[in-house]
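The form predicted on its own is given below as one chain in structure tokens.
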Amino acid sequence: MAKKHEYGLLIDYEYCTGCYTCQIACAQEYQWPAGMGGIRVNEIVQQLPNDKAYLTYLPFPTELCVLCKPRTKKGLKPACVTHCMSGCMTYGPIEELAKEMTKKPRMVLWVPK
């Protein structure tokens, strides 16, 4: 039987800056080698009919995620919630957070394996 798991990752893509302090902060915290990470920040530039582009940045954890387990266990937040700096990111209960999801249209939850 898979393990249950209480706690999650939600993402408020809306505010993302693409400042990449969540993905630094993970490198940091667990010392990856570079091109490594529990997070990715991915740039996306789309080209508008109107010759203007328009950049999202999404943050996504990767498989590598454990949302900072040893972090957690001690009663602290995950080193990408922690260290974002436009807020978009939020560690908390799954029930919780997935009401938090039906408010807004651009938000994703993230529970690791």
Second form
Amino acid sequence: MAKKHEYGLLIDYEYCTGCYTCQIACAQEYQWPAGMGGIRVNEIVQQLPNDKAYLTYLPFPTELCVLCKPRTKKGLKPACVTHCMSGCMTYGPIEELAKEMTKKPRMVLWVPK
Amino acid sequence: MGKSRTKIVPTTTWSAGPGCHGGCGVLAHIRDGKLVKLEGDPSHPWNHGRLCARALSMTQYANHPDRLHHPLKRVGERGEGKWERMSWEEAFDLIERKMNNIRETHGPESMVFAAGTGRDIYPWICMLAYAFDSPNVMFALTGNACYGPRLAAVDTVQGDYSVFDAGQWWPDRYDDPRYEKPECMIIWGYNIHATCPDNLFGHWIIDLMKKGTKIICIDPRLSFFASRAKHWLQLRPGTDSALAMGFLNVIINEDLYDHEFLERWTNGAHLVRKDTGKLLRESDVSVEGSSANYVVWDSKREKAVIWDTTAVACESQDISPMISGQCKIWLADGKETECHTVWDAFKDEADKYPPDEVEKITGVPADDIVRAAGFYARSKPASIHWGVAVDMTPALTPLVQAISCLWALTGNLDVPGGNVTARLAFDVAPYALPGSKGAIRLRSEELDKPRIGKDQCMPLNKFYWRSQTDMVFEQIFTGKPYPIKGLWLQTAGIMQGLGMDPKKWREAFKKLDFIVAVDVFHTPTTQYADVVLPTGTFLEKDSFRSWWVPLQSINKAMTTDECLSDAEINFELARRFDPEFKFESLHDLFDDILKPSGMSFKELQKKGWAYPPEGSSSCPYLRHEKGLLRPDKKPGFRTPTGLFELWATLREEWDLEPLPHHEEPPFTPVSRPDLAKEYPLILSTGRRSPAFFHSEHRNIPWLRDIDPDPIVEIHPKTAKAHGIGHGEWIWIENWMGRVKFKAKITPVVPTWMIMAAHGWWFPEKEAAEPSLFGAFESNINLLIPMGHQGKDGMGAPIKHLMCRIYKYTPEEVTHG
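Having seen the form predicted on its own, can you show the form predicted in complex with its partner chain?
Full complex below, order starting with the chain above.
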């Protein structure tokens, strides 16, 4: 029987500034060597009409993300969410996070493996 | 795993470590004396548990295998990278002997003490210099062009600095009933959220944006803020002052300014003589009159009335000062002269910058200027915050004047959500100055006389007593008026980040008899020292942080081998150099500096942080109305007139232009069309990376992974025209030389400008010359000159040079 996925990470990428805190918080928590880790920040520069552009940063949970089970078991938030500088990451039950998504645009909900 | 073995030490970030200007509350997890984890302190009102990538990398920093662990003595030639371990006693003895020799032979001023970015180490550098009797404390950047000039220029017109308001004055921050969020915020040349400079937490602005604050972003480069701004004004670098004048033009001509503030709190009504173009002073109209008093015209009684700067008021009450208009005044010498008001002169100056003219200078469309200026002026409250781009131009003072006038004339000075007057918490002043009454000061005024630049750079005498860096640099070569023989380097990475024209700095180093470098790691700069002293990170020291609000303690959480804190090192040497040094221990000294807070260092440590109470000069708002700013407690500002000065009386006294205006910088396509033929692209530099603070952190694996190479951003069209592909190595070249960068093809920069990252060296490469950690490969400062500081010694052209770019040849790729 397939494992039931209950929890996810909601990212409000309107406010992600590309500070890389999530990436390093994860590396510190699990002592990953440089280049590995549970979350990576991507920079997306979208060219717009009239020589304009739009800059987006998007944290992406990798194959190494365990949604910080060792922390959440103790009632703590995941390391990335705890330290996120712009407070644009939320950890919680998928249904609740999905409801949050109806309130504003530029959100993405990740359900890591 | 014995959890009980882990000790959690709460402390405050500042200095070596994250590299920033600090303030974040952190919890250091220490096991067996070593840092195993650093987390944000959720109870701390500054950051509420948030923490940046650099602070979160502290385990890799504090426990780094390349840390300096012992004092080192150079045994080879300078730059050979040969060192011998010494004990601290040997190191202190050697330094004492060598520096005393310089003091006795050439005088104490022949020893220069160089510092870098704003850290808690600055006071201890001053302490050491002053104990040695040298006035020459130098911030080693051309034109002293970071922060200090901004502070001095704002002080010139309003007597105090001011910053954007994120409720940082109270523990409950945004929820405090006194607080109001800005409707609009101008972010001027600032990527603040990347590195948190200038004693502010950059992501406070994100907090405000979430609460509804709209952004106007002034930046030639598409930043996060530019992307999300209501108005993004993409100006040509170096034309900020024209844009600010354009804003003033719109705000005045559309009558969007605060008439009450203008009339009550500025020197707008003071009279200016049309014959001399100078302020009319009381001494002009009566023989026994004071030159420190000014004159206004009472339009009710049609007569001149004296503005008494001691009383901070007019000599007669119930008058109707003329804010705009002409009048004839009989002078003490019997002649008559025509006068108009400061406000009229100010308007005349602003009238030189109509939006369509400003468009021609800045490249920002006139309509955008009108809309953005109008939006700023109509938003209540609104705030402005600016970055180092403002300092990095030679005419920075007139630029800063213009921007300060914007927040003053729109009624946003020291109001909730506006530009709030920033004072050191409880007036605890660790950044000691020779004239100050604090613990750290020169023994006498006499000792300050040989300070380099004192004669020519008046802001350095009035606001912060530093040497003028470009003049020190020149004096090392000329030896005039006196020789420079020794250099103390602490927080000053001159070869890899702070020094422009670093190859010439290397020559300068080689001319000196004795150099001491204090650092955490070896760098290209330490290679030229005779003695290298190992210091600690912020986790390895007791200290405190008093830079605006709150007052915070920094608590020692661990030690690393023989490393001493910067304060400990300088304290020991200060005691040796100054027979009258009155402090027994570092804590004695801290207690003395902390006196105005009513707390000892131990008491502050127990609290962790402390906020000044209502009624204190470091607690907002409207302190000019409440008489909290001036030493005499009278309402007004701490300026010569007691008013916000639209016409800067100090600038007039210093024979500099008293009104804000635009000056074209020295190396632009406009000022140097001849150079533009060969170097058609604008070379800008200094965009921030969240992974690095200036030249630091290239050796921290997690951080280097984020930003592995020296990147130059090039617009896709420009790259195509030069046949340059994404990720290819290129040369950036101008008349000073060439440097190697990796191309990032991106539309975040305009077609006519490239943005090269600064502070690049390669800790993984060989230390000894010629490699010098690769310091001369990709250091953009190799293309930036020294010696082009502003007229008042402040500011320098750092962010707007000129260059050409071309591909690395295949041979160079193979062998380079």
